[in-house]
Every structure is written in structure tokens, then in C-alpha cells.
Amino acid sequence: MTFLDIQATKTQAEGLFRRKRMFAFGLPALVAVYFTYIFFAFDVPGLVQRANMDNARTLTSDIWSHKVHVTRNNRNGEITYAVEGERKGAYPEGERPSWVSGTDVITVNLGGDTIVRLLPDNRTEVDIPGFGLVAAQAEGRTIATNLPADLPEWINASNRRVAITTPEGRITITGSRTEVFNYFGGWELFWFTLDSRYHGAGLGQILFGAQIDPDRSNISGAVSDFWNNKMWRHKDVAWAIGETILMAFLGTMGAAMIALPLAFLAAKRFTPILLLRAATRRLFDFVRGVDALIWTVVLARAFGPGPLTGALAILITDTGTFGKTFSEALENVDDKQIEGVTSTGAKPLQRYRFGVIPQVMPVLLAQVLYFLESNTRSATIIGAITGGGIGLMLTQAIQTQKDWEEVAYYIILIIIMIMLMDWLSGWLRGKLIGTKDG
């Protein structure tokens, strides 16, 4: 090796030393750049401060529990006792809850010494270990209460409204009515509503006990009862699963029928028409390019809402990916099967039915197999826009800000709805074309 070769190589070296000592210290300032952009461009700090945790708090154990409402209307007196406060978990008439007594007074045990008396006149009382006795009482529009003027963070009242939280229950006035809410844990009547002779019957006394019903054997009545539930609404959220997995089968499906022809077209084995195989592929572009869920919104303003809706956006833009994916794998077909078809006489349909499908058969299956699981997750979303599905009762939960055990209940059966389609497709894929997921 000459000396002018040891200089280039010695100045090869010392460059590529450079290179890599650039990389390995303006990577980690880029990294650090990106990242203080990420912090003011999404107001980190904002964020911290308007952050709730009590409310987080309130709606963690919503999710897990139940509430029962005591509530006197403060106009004629009348007391109601609802789960979640709602006309269809009512009590039924001469029922309540164990932990309520009474009659002119009635007192409210919340648990923990805390105890609340409904007087006469709209007077309130709430008896807070700790704390004291606070009366209230509601006249008209206005609350006269005995409390200080520095209340503690879980005390929040003026002369229109009182709200008191505590660990075992909250308590709200107003001019109109008075509301105590008991927290328990679980889901209360999941299995039956209170008006159900089966509601508080175990399993066992269902299927081997003496008839509960007169007029229903045990079986029957209790899954007649489960699944009309008003308050669960079991019978709606199969109905909305299942149109749901309708979307999804349909535009995916829909999709990969309309694909396969236009992906002749657009494959330059099969059409060598330049501008007829270009305006194929822009098309293909222009469907997928623009993502289902535009497509939803113009076609729910075009059609209105419906299942049907959020069916034709994941076809629209399925039809583009799958033309592309379908096209690609056309112009990788082997020739020696197609002039094996073609030796026998066949015609061109023939050629391309025997000679072309088989070839790209396991991966069309196997791309619109996989995309049916994916639109799947697509159409709980699209459905929450177009008025259909299990999107629309998970959007109708949400928006109600006090239904979050039914936000949770949907979203277990989302992810179970996910987990079997994902297992459908794979157990199918198996069967069709012979392999098995890890």
C-alpha cells in the first residue's frame, strides 16, 4: 500500500469519525428539540393545571359502581327512591331501600355516622362526623343554610344550590328538590330490574328451585326477563353488536368485489392501455386517499344516518386499497399457469378465472380477511357518527355524564367484539389458505 493510499484511508476514517460523532450528539439535541416543541405546541402545562382529579376520581368509581338516589321534590314533598335516579330502576311502590326509615322524617343512612333528615317544610339536616350538623332549607328558589362563610373543598354552596360530598354519599339541594346519592359497589340490576319477580334469586334457585313465576317456567322467564332489562337494554346493545359487525361485513366485502375487476385494470399485465391503467390507479388513489370517516360525514349529510352510511364510507375506501393491494399482487402472477389454461382452449374469462385467481387467492383472502377484523374497529367509530351500531349507545352513554358503568359496559363488549373477530379471522385464514397465526 502506497502512502497516498494510507492518506485516503486515514481521511476516510477521521470523515467517517466526524459523521458519527455528528450523529451521535445532534440526534439526541434533535430528539430534545422535537420533544420542548411537543410541551408548548399541546399546552403540557395547561393540561397539568386544568386537570381535575376529583372529578377523575368521581368518574373511576362510576365506572365500577352504582348510586342510589333519594330525592324529595321540594314543591309537593313527594320522595322517590331510583338506582341512578333513573323512572325505570324505581323502587316499586311501599318499596325502599333498607338503609332508609321513616315516616313524617325520613332518615337516610348513609353509612359511616353520616345521616341525612328529610323534614317537613323542605328542611334538611345532614349529620357530618367531624364536622357538625348542617340545616338547610329550601325556599322558592333560595337556600338558607347555618354553614360558615369558609367551608371546606367538600362543601360547595350558595343561596341557590348546597352540594356536600363525603366518602359514603353526596348530598344536593336546590329550590326544586333534594337529592342524596349512596354509592355501592358493582352493577346493579345487570341481571334484573327491581319489577322482575328473579330480581335477588340466585342461580341455583333459578335453575333448580321451585317455580318463581306462576305463569313462566324459571329458565325462560329469568332470560326473558335478562334480556328486555330496561335498564341494561341487553336485547338493544346485541341488536347495535350486531350491526356493528354488519358495517364492517358488508363495506369489506362490498369493497373487495367492486376491487377485483377494477384491479385488472389497473395492473399492467392485464391492460396495457396506458390511460385507461393511469385513471384505474388515480381512482384507487382518490377513494383511499380520502379516510372513511370523511366519507362518512358527506355521506351522511348526502343519505342521512344509518347503518347503511357507515357500510358504503368503508366500502368507498376499502375499494381504493384493496384495488392497489389486488393490482400489485396481478402483476406478480406466474405466466406458466396462465399458458398452461390458455393450451387447453380456454378463453380469455377462462384464463384469467383459472389461470390468474388461484395465484392471488390466498392474498386477497387473506387481505380482506384481515381488513373485516380492522373495519370492524372502524365501524364502532364510523357508527358513532352515522346513528348506528354499538358506536351510537357508546356516543349516547358518554354524552350523558352520569352513565359511565354502561360507558364501561360497552367498551368490555367492544374489546370482546374485537378480541372474536380477531380470532374468526384467523381461524378462517387457517382454513382457506392454510396458515395459522401465532
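Positions refer to the first chain, counted from 1. Given the structure is predicted, the values throughout are model-derived calculations rather than measurements. We call the rigid core the largest set of C-alpha positions that still match within 1.5 Å between the two forms. What changes on going to the form predicted together with the partner chain:
Relative to the superposed rigid core, the position of the CA of T271 differs between the two forms by less than 2 Å.
Core-superposed comparison between the two forms: the Cα of E139 travels 2 Å or more. The two forms, fitted on the rigid core, differ between the two forms by less than 2 Å at the CA of E93.
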Second form
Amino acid sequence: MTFLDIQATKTQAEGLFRRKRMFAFGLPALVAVYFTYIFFAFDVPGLVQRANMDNARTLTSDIWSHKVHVTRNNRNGEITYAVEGERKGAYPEGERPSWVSGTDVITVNLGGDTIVRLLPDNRTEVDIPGFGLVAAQAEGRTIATNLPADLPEWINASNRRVAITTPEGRITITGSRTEVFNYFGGWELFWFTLDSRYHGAGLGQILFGAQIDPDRSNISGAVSDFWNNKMWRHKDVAWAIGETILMAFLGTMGAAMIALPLAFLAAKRFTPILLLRAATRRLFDFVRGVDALIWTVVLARAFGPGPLTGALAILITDTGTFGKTFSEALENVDDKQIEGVTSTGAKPLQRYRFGVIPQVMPVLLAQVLYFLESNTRSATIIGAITGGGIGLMLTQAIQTQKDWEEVAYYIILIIIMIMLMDWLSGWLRGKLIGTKDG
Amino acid sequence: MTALDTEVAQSVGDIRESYLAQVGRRRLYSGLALLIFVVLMVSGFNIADERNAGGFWEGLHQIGDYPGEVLTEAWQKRADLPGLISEFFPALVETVNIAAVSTIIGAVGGLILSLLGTRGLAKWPRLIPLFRRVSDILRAVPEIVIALVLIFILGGGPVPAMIAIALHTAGALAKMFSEVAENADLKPVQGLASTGATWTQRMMLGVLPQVAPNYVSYTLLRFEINIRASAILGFVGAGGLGYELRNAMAWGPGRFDEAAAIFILLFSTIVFFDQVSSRYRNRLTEGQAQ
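What would the structure be for the form predicted together with the partner chain, given that what you showed me was the form predicted on its own?
After this comes the whole thing, all chains and molecules, with the earlier chain placed first.
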């Protein structure tokens, strides 16, 4: 090797290094510049100001806890007890929580020595340890209190409304009503609502104990009360999940059945006519390009909201995707097997059935089963747009902005559902194709 | 000899019989599976049809109505169309930006999750199941769930959608990345380890160059998917083209020209990025095969 050669190689190597270095530093720099642009384009500084941290706090505490409302109507003195203040969570007539006592003076023990007394004449006394006794009286639309002018930040008082937030619970007093919120951990009334006879009964008591409801056997009564729980709507939720899976199943399988014959038209080997082939391919590109969102919108106009619309939207979009991959698989089939089948005198249809289909089947099945899982997720999203399945229940629960425990419940169910479908499609793939990796 | 002949004949007969029995069993199973499948499809269709607001057969002839109305109105106002397209172009840019940012963030997250969750590469081998479960959960949560919850806290706009898609992308890519990383050659990693390289250096210099073409290819595929996802999330209030589409649709007749302009923009964007990315992906995978 001469000196010149070495020199040339060295310059070449240096050039290569320079290019690599440029790339190694240039790419992150480019991404950084892009992110800076995005930072201002998406108005992130404004977002930080607009972000509602109170909402975040309600959300996180509401997910794992619930509150019981004790409400006195200051117009007629009537006192009601209800979980989350909802009618369907109300205590039946004559019953009340165990931490409430007294008849003329209703004493609400919020725990931690914080005690609220609802006295006659719309008077309210709140005994807060370390602060003292707060007394308030509602007269018409105004509130008279013994509160000093200088208040800690957890008390908010005007002559129309007094709100006290303690670690044990919350008290709000207005002219029309006095409300006491007592917080508890856990999801309220998940198994039985308060009007069910099985509320408060343990599992052992229901399974082996004495008959609780004279009309029904314990197990059938408990199952029926659980299934028809008005608060958590277990029946509707089960139906909604069924609808979502149904959308994914109908859509995926329907798309596969329509795409298979069409894929033959799009494969060069089976369709020598260029025009027909190109037309089929453009059709695939078109239905894929229009996207599930637009198909959902268009189909919802014709069929109305519901699982069928979602299934059809998935079907149409995936026909395009399947058509494309199926026709690629068909292009790659081995001729030998087809020739072998032809040599036995098979007709065209038999040639396809015994010469082509067995070759492409593993690829097709793997694809279809993979999409079955991914479409369960799409069906949830489409359900939120078109109105069907668990996606709809989730969006409704989020829009009420207070049933966050239900939102959490649905999210958990959705994750379990998708993981189950993932497992199922993997299991089916293993059974049908043999290998786990397909 | 005759005894052997009969024995052979008998064993041939046995084989034939067992073969036919096997075929018969197979046919029975396939037939049963097909029957179950058909029953599931038909009953599933009936249930879906029943629970839908409008029936399938009543709606079938109406499919063309809505696109027809939109197209006629758009055609009548075809002179405005270029103006509308340029009016909605910023919304399109936003949709594509959401997809691009979330793909980049998601790819980085997926890369880290996949390397930490792959046997042989993981920094803490005991935590492999943890990182795998994390990516499973991220993959299972639909984007819309995270987006809606974040919209409640952060208010509408592109950021909730971006975070939601990025999280899902990280989970989805982590799975695909770790499948590739499992097949990576460990010799460069060991070589680097012998020189005293840290874990980050081993991954950057030993693993990434091997898997980069596949990773870029998967990331591009994800970008295509994310453009669609970002349009859909816009529809539930996360900004971008989907949001404009919902507004135009809620208005109904009279603003169908806007709906048409948005349809055109969305369609051409999806097709454009599909084509570009599929061309580039082909080049990446072919380059690797050579």
C-alpha cells in the first residue's frame, strides 16, 4: 500500500465520520427545533395556566372514594341521606347512616372529633377541633354566623353561602339547604344499592345464611339485585362490552370475507387484466384512505347510532387493509403446489381451494386475528363517536364530570377486555396456525 | 411368503383406514368450526341490527344520501372550495403535528421500554416483567380514554391528544421493538461490555445500529396510524381537523361545503403520508435484505 492510498482512505474515512457526526448531532438538533416550534404552536405556556388543578384533585380523590350527603332542606326542615346525593343512592325512608344520631338535634359525626349538629330553626353548629365552634343560622336567603372577619382559607363565608372544608368532610350552608358531605374510601354500593335487602350482607351470609328475602332464594335474589344495580348498571355495562366485542368481531370477519375474493382480483398472478387489477387496488386504497372516522360519520347518517354502524365502519376500512395485505400474500404463493393440483385435473376453483388457499391461510389468519384484537380498541373509540358499546358509556360518564369512580371502573373493564382479546387472539393463532409467532 | 403378503396388505389396509378416519375427523372439526362461525356471524349480525337505532335493511338504500347531499352542495359552491381548503389548512397542520410529536415521543418511550423489557438486554433483568406489563397496559388503553380525561383537566386543544397518542404509541411500539431486539446479535454488546461500556453506551452502539432499519420502519407505520388517530381525537374535542369536521357536521346543510373541504383534506393527507411512508419503508427493508 502506497502512501497515497493511505491518504485517500484516510480522507474518505474522515468524510464518513464527519457525515456520521453531522447526522448524530443534526437529527437531535432538528427534533429540538421542531419541539420548540410545537411548544409555541400548541400554546403549552397558556395551557399550564388554563389547566384546572381542582379538576385533577376531584378526579383523583373521586376515583377511589365516595361521599354520603346529609341534606337538610332549610325551607321545610326535611332531612335526607343519600350516597353521592343521588336519588338512586338514597337511604330508604326511616333509615340513616350509623354515624348520624339524635331526633330533634341531628348529630352528624364526621370522625376525628369533627361534629356537625343540625338544630331546629335552621341553625347549624360545626365543632371543629383546634378551631372551635362555628354556629350559623339560615334566615330566608341570608346566613348569620359567628365567624370572625379573618378566616382561614378552608372556610369560605359570605352572607349568602358558607362553605367549610375539613379533612373529615365538607359543610355548605345556603339559605335553601344545609349539606354535610362525609367522605369514605372505596366504591359505594358496588354490589347492592340501599333499597336491596342484600345490602350489607356478606358473601357467606348470602351463600350459606338464612333466607333474607322471603320471596326469592338468596343466590337468585342477590344475583338479580346485583345485575340490576341502578347505581353501577352492571347489566348495561355487560351489554355494552358485548356490543363492543361484537362490533370488532363482525367488522373484522366480514372484512376478511369480502377482502379475500377481491384480493384475487388485485393480485397480478391471478388477474392478468391490468385495468381490473388497478381498479381493485384503487378501491382498496380509497376505502382505507377515507378512514374509519369518516365512514362512521357517513354510516351513522344512514343507520343511526349503534353497534351495527360501528361494525360496518370497521368492515369497510379493514376491507381495504386486508385486501392490500392479502393480495401481497397471494403474489408470493409458490407455483409448484398449484401445478401439482392442476396435474390432477383440478378445475380453476379447486386449484384456488387446494393450491392457493392452504399456502396463504397462515398469513391471512395471523393478520385477521391480530386485527380482531386491535379492532376491539377501535370499536371502543368508534363507539364513543357513533354511540354504542362501552365507548359511549365512558364518554357519557366523563361528560357528567362527577362519576369518576364509574369512569375508572369502565377504564379498568376496557383494559381487561382488550387484554383478554389479545390473549384470545394469540391463543387462537397458536391453535390454528401451530406456531406462536405465526 | 403368503403370510407376509397378507400382513403387508393388512397393514396397508390399516393405514388407509386410519388415514380416512383422520380425514373424516378433520372434516368434522372443520365443519363444526365453520358452523359455529356462521352461527356466530348470523346471530351477531342480528343482535347488532336489533340494538342499532336504525335497521340495516332500512338504512342500506340511504347510504348514498349523505355523501350525495354533501357532494351536491359542495359542487354548487365549488368556487369556494379552494378558499375553504386553505382556510382549514392550519387545522390540518395541527393534526399532522399532533401525530408527528406523539410518534417521536412515543418512539423514544417505546425504545426505552423495549430495551428494558427484552431478555439479554435489560438493565435490570428482574424488572423485565414489570416493564412488559407497563407496555401491555399502555397498549391496551385506547387513546380516547386518556384524551377525554386529560381534556377534563387541561381543557381542549392539541396537548391532551398528543399525550394520549404518545402513551399508546409507546406501548404499541415497545412490543414490536422488543420482538426485533430479541433477535439482535449479542456479540457487539458483549464486546462493548468488555471495554467497560455503560448500559446506555452498549445499547446505543451495540444494539441500535442493528435494529435501526426495522425500528424506523415500524415508527413510520405508526405515524400513518397516528394521523388517523389524531383526526379521530379531534372529533371528541382535541383540536385539529377532526374538531373542524364535527363543527361543520353539527351545522348540517348549508355548511356541507366545509365538510367536503375537510373530507378532501383528510383523505388526501392520509393517502399522501401512506404513500410516502410505504415507499420509504420498502426501501428500508429491501436495503436490509441486500
